[in-house]
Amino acid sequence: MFPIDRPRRLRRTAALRRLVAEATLDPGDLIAPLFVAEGLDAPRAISSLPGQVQHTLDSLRTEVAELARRGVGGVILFGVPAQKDAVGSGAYDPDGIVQVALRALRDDHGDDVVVMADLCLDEYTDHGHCGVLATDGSVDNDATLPLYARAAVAQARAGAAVVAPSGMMDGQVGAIRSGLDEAGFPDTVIMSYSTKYASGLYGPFREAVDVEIAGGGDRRGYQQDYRNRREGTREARLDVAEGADIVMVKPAMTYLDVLADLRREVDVPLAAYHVSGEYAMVKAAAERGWIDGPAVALEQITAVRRAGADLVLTYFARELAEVLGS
């Protein structure tokens, strides 16, 4: 008689479980999204993102230093400007809030911390869309691309090691790569939000960056349809062909199938963004005592790694670094 298969043997102790774990999570796998705002005297709490704030420049520097101390792999900056306009000029203004913050962090850390900058216009436009608008009110894809290239050069010049175009404009990676190379920044990394879905999970983020889409509109005309799976692989392949160094799936938990697809299809590093709504749901349930918040956060982010992500953008970065380092 053959012996009975007893896979439980490998689960008997914590040491055995750790030894044979298929997916691992380390603080160095995590990227912390951070918001920096103009005109604040003190950090401002974001009500729908418990534990997250709009930072002043000083509080941002303190937070990044603490994240680096905990071993977090990097940070990505989102700007909250005091003024907005139709073309999102703050995104590429050398004295825009993100460029100022990038220079400060570069002075503080040099190349010891991977500092990334989200690259889009929505935080800076008065209409809340990710690109400039045509006369009919639609987003003008081709007119937007030169502005993305200008923003990339401004961010690289200010010290960003990685620029992260998130607007889902066709051809954005190629335009940015050309702009960076022509400006003398061939080593600046492009992490493209290549596979970004029009999701209901972005609400808390829009509070965090003070974005409201004019007229109650949405971004379904340029972000991906949540019903589609194959489209995600197509978008990622296009971005890699245009020069993306890293590609991303956003949101994370709702699109683990897409994430697993991309892991099989592309050979560049793969990121996933555990977005504001995913974070907020865990926080809300934990506050009510319905779940163990830290345990669920650890389970979810590990699941994102298990599905194939090399790095995970998450608002849990600091908390998980503490748990993983203990």
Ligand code: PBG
The other form holds:
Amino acid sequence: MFPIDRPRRLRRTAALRRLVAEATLDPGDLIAPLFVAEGLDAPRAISSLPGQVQHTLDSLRTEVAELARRGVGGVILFGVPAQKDAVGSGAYDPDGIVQVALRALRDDHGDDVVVMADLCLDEYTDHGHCGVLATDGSVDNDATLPLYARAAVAQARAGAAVVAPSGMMDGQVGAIRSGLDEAGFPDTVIMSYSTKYASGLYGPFREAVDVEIAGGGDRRGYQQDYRNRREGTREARLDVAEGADIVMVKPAMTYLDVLADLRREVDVPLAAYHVSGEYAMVKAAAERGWIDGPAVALEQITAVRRAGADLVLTYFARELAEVLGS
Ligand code: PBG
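Okay, that one was the form predicted on its own. Can I see the form predicted in complex with the named molecule too?
Whole complex next, starting from this chain.
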């Protein structure tokens, strides 16, 4: 009989398994995406994201306090404005809903909670695109950049510690870095959605922020093609060169190869966004009793860490913090 190699030795007890576990998950690694809507009287449920709501300013403050108490690492805000227009002015209006919310959270927590603001125009434009449109209806990359810089300054001024550009315009990180530095915000962190794919998994998010892309359009002209892996690294390298402090892969589960590439190729902290559709799939199957929802959530988010993410944006942040904290 040949000698059997026995990797099972290290799996015999829970204590041994914990000792040799490679990937860890701590509430401090998680960022909770939160929606805040202008002019709401009461929080509004989002049917395709069970357990998530459009917050009022008050319910947002309560939720952030609760997340902080549970040790969640940070929050990222998305705004749902009462009015939309062609140039997305709610994104950079000092009285826009996210800027109002940022000031409230800064009053509540100061620097004790890492408060981030998603930086994009799509929630604020009446056509639903992430940038302004040229006369031919295409998204005008270079005309959009100054508006992103303006939004970044408005967010920083309102108290955002981190701004997170998600619009996939070329040169956006450089434009935002210059804008922030010139306005006297050299310490505002840029977490870039550097490597963001045009994905079917953003569906529930678009319900959450009331976004419909005009004319049944899509974002394939600016977000990445899911057939491409090398391009993910290229996008991240460009953003680091332009001044990104943190880069990101989005979505998460279908792009773990890309995440592993970035972990090897760049040395800034790496985030991954486990997006609305990923959350919704787990919730829907769990509701039918087909999978154990909390167990699958823990498995998925831990897998994202194992693939190389330092931080994970996830709608499961609060639930996982509860599980991990007990
Ligand atoms: C753009 C943005 C989107 C998401 C985050 N930022 C939508 C999009 O690119 O269409 C999606 C997040 C999710 O699905 O959870 N502002």
